[in-house]
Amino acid sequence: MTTVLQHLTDGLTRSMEGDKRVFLLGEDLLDPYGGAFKVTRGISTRFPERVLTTPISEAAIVGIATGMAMRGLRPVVEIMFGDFVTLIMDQVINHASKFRWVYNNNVSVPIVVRTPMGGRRGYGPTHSQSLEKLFLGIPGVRVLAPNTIGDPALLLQNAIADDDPVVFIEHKLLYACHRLEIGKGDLVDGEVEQFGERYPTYNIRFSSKPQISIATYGYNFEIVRKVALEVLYEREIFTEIIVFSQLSPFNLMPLAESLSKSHHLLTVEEGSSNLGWGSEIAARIAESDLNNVKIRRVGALDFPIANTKTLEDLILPSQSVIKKAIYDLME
C-alpha cells in the first residue's frame, strides 16, 4: 500500500516531468537529505537544475518564487514547519494574491506554498501548531488539504496547475497513513460520495438518513472515521462525514446536503477552534436556508501546544472529545 508521503512524492515528479516550468524551491531539499520530511527525496537527483535549496529565508524562498510565477514558470515551495508561514504572509498576502488584480488579469502566480503542519509528535509550541486558518478568506488564496480519502498526488498536480497562488497544507501524521479501501476494514459498509473533479468533497455515510453531520479534513478525518464506527457500535448514532479537501474558499453545498437530512452539525479541527474554520462554517449554516441545525465544534485549546504528550494531548482535539460532542448533540 502506497502511503500519503510517497503519493505527495509521485505527484511531484509526475508535474514536474509533465511540465518544465514546474520548479521546486526550499530547505534542505537536495538529496540524500531530500526535505525534513522526505516528500522530495529523489527529486534532485532526476531534476538537478529545477531543485533549487535556498538559504533559511522563507520571506525571500516565497518572494522569489513570486518572480518567478510571474515570468511564467511554475514553482513550488517547500516551507519547512506549517508555524513559519508567519515569516511569507506579506508575500502571499500582500503581493501574491493581488498580482493578478494589480496588473489587471495580465499576470497570473501560479505558485503552491507546501507545508507540514500539525502537532502529536512533541514537538512543542513552535513546531505543532495548526496554522490553515491564517489563509482562510483571503481573496485569490485558495487552501488545501490532502486526505486517504482522496487521490493527494493527483491534489498536489492540480494544485500545480492552478493559476492563482495555493497553500498546501499537509499534516505530518499524514504522511504515514495509506489511501482507505472502503468496505475493506478501513470503513466497514461506509458509503462514499464525491463532490467536484478538480478539489473534491467526499461525503462518507453509513446510512441514508444520518443523524449527526461531522465536517473535517486532513489528518482530522483519521481520528473522526474511528468515533464514527464507536458510537455506532456502541449506540447506533449514525454519521455522515464530510471531509473538504478545498478549505478556501469554500463550498458548502455537500454539507448542506447531508444537513438537510441530519440536522446535527459537528466541526473537527486541529487549530484552535476560537475564531477557526469550524466557526465560519457555523457562521454560514447559521446564516444559510437550513432551519433548526444543532452546531458543536470541537478543535484545540487555546494553549500555546506542549511538548510533554500528557499536555499535548489534552490541548489537541481527542477522540474522547469529539465521541463527548457527538453524544452531547444527540440530547
Contents of the next structure:
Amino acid sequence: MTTVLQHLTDGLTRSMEGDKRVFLLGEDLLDPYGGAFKVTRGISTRFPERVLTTPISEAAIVGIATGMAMRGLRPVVEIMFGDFVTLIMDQVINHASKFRWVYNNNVSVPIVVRTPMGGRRGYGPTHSQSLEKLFLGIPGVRVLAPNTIGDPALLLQNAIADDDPVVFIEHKLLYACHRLEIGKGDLVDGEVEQFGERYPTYNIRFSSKPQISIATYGYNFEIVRKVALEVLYEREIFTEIIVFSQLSPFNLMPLAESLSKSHHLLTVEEGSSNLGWGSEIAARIAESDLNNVKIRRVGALDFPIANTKTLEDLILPSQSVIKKAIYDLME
Amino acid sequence: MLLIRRFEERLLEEFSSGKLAGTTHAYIGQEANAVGIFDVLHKDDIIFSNHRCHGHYLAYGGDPYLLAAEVMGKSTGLVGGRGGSQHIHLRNFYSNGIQGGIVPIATGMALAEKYIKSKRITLVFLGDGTLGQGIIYESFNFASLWNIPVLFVVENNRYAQTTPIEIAVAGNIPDRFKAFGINTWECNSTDVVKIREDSEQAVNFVRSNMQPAGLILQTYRFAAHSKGDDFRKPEEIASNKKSDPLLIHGNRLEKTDREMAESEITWIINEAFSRADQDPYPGSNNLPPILL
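Switch from the form predicted on its own to the form predicted in complex with its partner chain and print that structure.
Below, the chain from earlier opens the complete complex, with every other chain and molecule after it.
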C-alpha cells in the first residue's frame, strides 16, 4: 500500500518528468536527506539541475520562485515547517498574489508553496501549528489540502499546472496514511460522491438520509471518520462527511446539498477555531437559502500548542471533543 | 531627462489642484540615474522598479500617455487603472510599491533567464531607505551563491521619506555588498554622461560574468518624497540644485536645441494628459467574475 507521502513524491516526480519548467526550491532538499519530511527524497538524484537547496531564507525563496514564475518557469517551494509561513506573508500577499491582476492579466505567477502543518507529534508551539487560515480569503491565492479519499499526487500535479499561486497544506500525520479504497475498510458501507475534477470535494455518506454533515479537510478527515463510526454504533447517528480539497476559495454546493437533508452542520479543523475556516463556512450557510441549520465548530483551543502531550491533546481537537460536539448538536 | 522632469512637475501640479487622487513619488532631481543606466542596457533586459517608478518607466521608453492615464485611474492606462502610480508593467519593465520585496523577485527573474540562457540581465532598484529591509540581504546571499546575473542599483538620495541616512543606515553601503562577495561600482555624480560610464562597467560585468553586481548612485531628489512630507532645509535643497542633472547636461546643448526640446516635450505632455483626461474610468464590466 502506498502512503500519502509516496503519492506526493510521485506527483512531484511526474510533474518534473512531464514539464522541464518545474523546479523545486527549499531547505535541505538534497539527497540523501531529501527534505525534512522526505517528500522530495530521490528527486534531486533524478533531476540534479532542477532541485535547488537553499539557505534558511523563506521570504527570499518565495520571492525568487515568484520571479522565476513570472519569467516562464513553474517553481515549487517547500517551506520546511508550516509554522515558518509567517516569514513569507509579504511575498505572498503583496507580491505573488497581486501581480496577475494588478498588471491587468499581462503576467501569471504559477508557483506552488508546499508546507507541512499540524501537531499531535509533540513538536511544541512553533512546529505544530495549522496556520493555513492565514492564507484563506486572500484574493489570488488558492489553498489546497490533500486527503486520503482523493489522489494526493494528482492534486499536487494539478496545483503545479495551475497558472496562479497555490498554497498546498500537508498535515504531518497524513504522510503515513494510506489512500482509502471505496467499498473497503472504513468505507465498506460508504458511498462517495465527487464534486469537481481539478480540486474535488468528496461527500462520503453512510445513509441516504444523513442526520449531520461534517465539513473537514486534510488529516482531520481521518479523525472524523473514526468518530463517524463511533456515533453510528453508539447512537445510530448517520453522518455525511464533506472533505474539501480546496479550502479557499471554496465551492459551498456539495455541503449545501448535504445540509438540505441533514440540517446539522459540524466543522472540524485543527487550527484555532476562532475566526477560522469553519467560521466562514458557518457564515456562508447562515447567508444561504437553507433554513433551520444548527451549527457547531470544532478546532484548536485559543492557546499556543503546548509541548507536553497531555496539554497538546487537550488543546487540539480530539475524537472525544468531536463526538461530544455531535451529541450536543443532535440533542 | 527633460521629459521625466516635466512629466513629474505636471503630475504634482495636477495633484495640488485636486485633479488627481492617490499618491505619487516624483523622480525630480534623480533623472540622470535611469537615463544613464538604461542607455547601456539591451532592449530586452529586465527592469524591476520601485515606488518611484515614473522616471524609470519613461527612461525605459514607456509612453507618457499610458502612464498619465494609469495615474489618473483610467481604463486605458498601462494596467487598466488597477495599479496606479506604483504598480505598473510594460514588456520587461515591472514595478511594485513594497520596499525591498521586489529584490528577491528580480533575483528570481534573473535566475530564470540564466536557466533559459537568454543572456538577459535583470536590474532592480533600491533606495537608501530600502537598506533597512532584511529580505534584500537574503537576496544578495542567493545572488552571490548562485551567480545570478542581477544588478542591484541603490539610488542613495539620502532620505528615507523624511528620515536622513545618518540616523537610519549604520556602517556604509559598499560594505553591505562586499560582505556577500558582490562587486560594486559607485558613482558620485549627477552628470548623466558620468553615470552612463560607471553603469556601463557594472552592466558589462554582470552580463559577461553572469554574476551579480552592485551599483551605488549618490543622488538627491528636489521634490518631496511624496506630497507634503518635505522637512529638509531649503538651503540644503538649493545647494543641491546647483548640480541639477538637467543643468549639467543642458549646458552641453545649444540654446536653440534646448528650446526645441522644451517645446516638443510640452506638446507631448499636454497631449498625453489631455487625451488621458477624456478617457473613461473602468467600471463593473472591468471586474471579471470570481472563479472558484
